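A single chain comes next, written as structure tokens; it is the form predicted alone.
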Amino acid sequence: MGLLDEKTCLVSGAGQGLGRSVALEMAAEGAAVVLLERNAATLASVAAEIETRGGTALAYELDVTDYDRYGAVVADVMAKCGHIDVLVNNAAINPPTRTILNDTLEDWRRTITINLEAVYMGSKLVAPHMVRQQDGRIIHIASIQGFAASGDCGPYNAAKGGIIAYTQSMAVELGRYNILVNAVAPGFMVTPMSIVNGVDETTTPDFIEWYVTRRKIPLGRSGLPEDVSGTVIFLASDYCRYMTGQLLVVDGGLMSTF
């Protein structure tokens, strides 16, 4: 449909799961997509898929916690494209389940650094360019775990909850520059991140019984990346003009049940 024609969009964690789906859809909508991914193989695969379909991809192998490298990448994109219109802060990790009784400070710091601090730094690196343009969209990928806890992934809960709060703060700070900042909170999704302790949590008998058969998820299934990426496209497009500081929950109705 050309919803993102002539826009340059950065997507972190673009090599798999939701990041991959967002990148492919953005390219299909006409954007030049900047792929940020630490896995060289999946990075190359997504870039090749976009280009095979006639889209434009700029691929950068990047660990989002390498802030010097991240800054150099943003500078290179500006030199090549002249503008950055959309930033999707998607890169994250889902560490093994632990509680405050058996985790470590190292576990906590690693999760917070990748899932929250890198969101701050990515935004900090890109926002000044959007300010100069007096236009831009920053989209954070949060989670329903940001406001509903399972009790065994505290650092992940804290990071995603922090993203939700920071979305509102950034929206207030940057609204005067016509920069819209919003977040998306997926529910249970079938992605590599749904594999916890070696098991895909969306395929276990207990999950199927409670969330699917008993319709704790009213739509009766886990989500797919494609179920969520369209929401990101909306937030990046000109159809989203008067919405900022908001959290859009895409969870098949899970949070509407009790």
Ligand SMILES: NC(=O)c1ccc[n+]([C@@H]2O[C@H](COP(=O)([O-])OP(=O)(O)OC[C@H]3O[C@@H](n4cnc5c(N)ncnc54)[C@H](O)[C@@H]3O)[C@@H](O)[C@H]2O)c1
Second form
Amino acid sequence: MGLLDEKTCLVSGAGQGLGRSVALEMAAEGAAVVLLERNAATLASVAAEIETRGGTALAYELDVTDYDRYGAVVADVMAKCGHIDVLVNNAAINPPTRTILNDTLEDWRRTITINLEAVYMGSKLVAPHMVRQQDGRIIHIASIQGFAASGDCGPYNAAKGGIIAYTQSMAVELGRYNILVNAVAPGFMVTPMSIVNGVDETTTPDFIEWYVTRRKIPLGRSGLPEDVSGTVIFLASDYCRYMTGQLLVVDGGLMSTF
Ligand SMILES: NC(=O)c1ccc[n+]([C@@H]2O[C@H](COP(=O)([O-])OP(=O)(O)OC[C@H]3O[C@@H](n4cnc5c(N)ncnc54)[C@H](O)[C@@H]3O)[C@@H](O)[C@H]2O)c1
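Having gone through the form predicted alone, I am curious about the other one (the form predicted together with this ligand); can you provide its structure?
Full assembly next; the chain just shown is listed first.
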């Protein structure tokens, strides 16, 4: 018996990093996992990984900001699976750092569109099906940067803060249909996203000194995708059935220090 037997779970940005880990674990827990990813190569690789391990994957090459195609994908999944039980809004970008003094409106719009608007649209596309089912889970991947800033990532932080506020709004709107909406805020994770300008920011001497050696992260290390994906599995599973509108911070204790 898996925690997600017979469930159909959509994961955006499933080709690498946290999305890949969530997809693999969901499949291991018995779900049919729908992989939504704009990178065809990583999409195929994760689908193959799931199938090699005996799981079920449906792979769709999709840019989550292509809303016409996103709608067609949701319709196709409904036709094939008959239900959509979980949506994990995970896809995001974190462009090279800029400040309000040297970024552009175009920079702002690009990040807000992928990281916030597409979260709204993906949720909007699946919610009517969940309403009909009177059952569903929507899980947003936010970030600690949604409520605490190191600077230089304004649009990213604004999008993540927006997701946190919108989680509560959606939870209130959709609770009457038994749709639970929660969010996860990872701290520093070691994924391809942590490589900024060719350097893995979790391995620089400054990072190690401050966050690891001096224990700004009390657990003394950055997170791995597997450290975070279990929280997503919990939120998708029947162990979570009376919790909605919540933000679970998974950061090794970072936000508990000052
Ligand atoms: N890495 C971290 O330290 C960290 C910390 C806090 C929160 N997060 C959040 O966790 C989530 C996963 O991050 P990650 O570190 O695994 O990132 P990642 O860059 O390693 O992976 C993101 C995936 O999303 C896909 N993607 C991006 N834009 C897309 C689009 N428009 N359409 C479809 N797919 C798209 C990418 O191709 C990639 O496969 C993101 O929401 C991120 O903001 C990451």
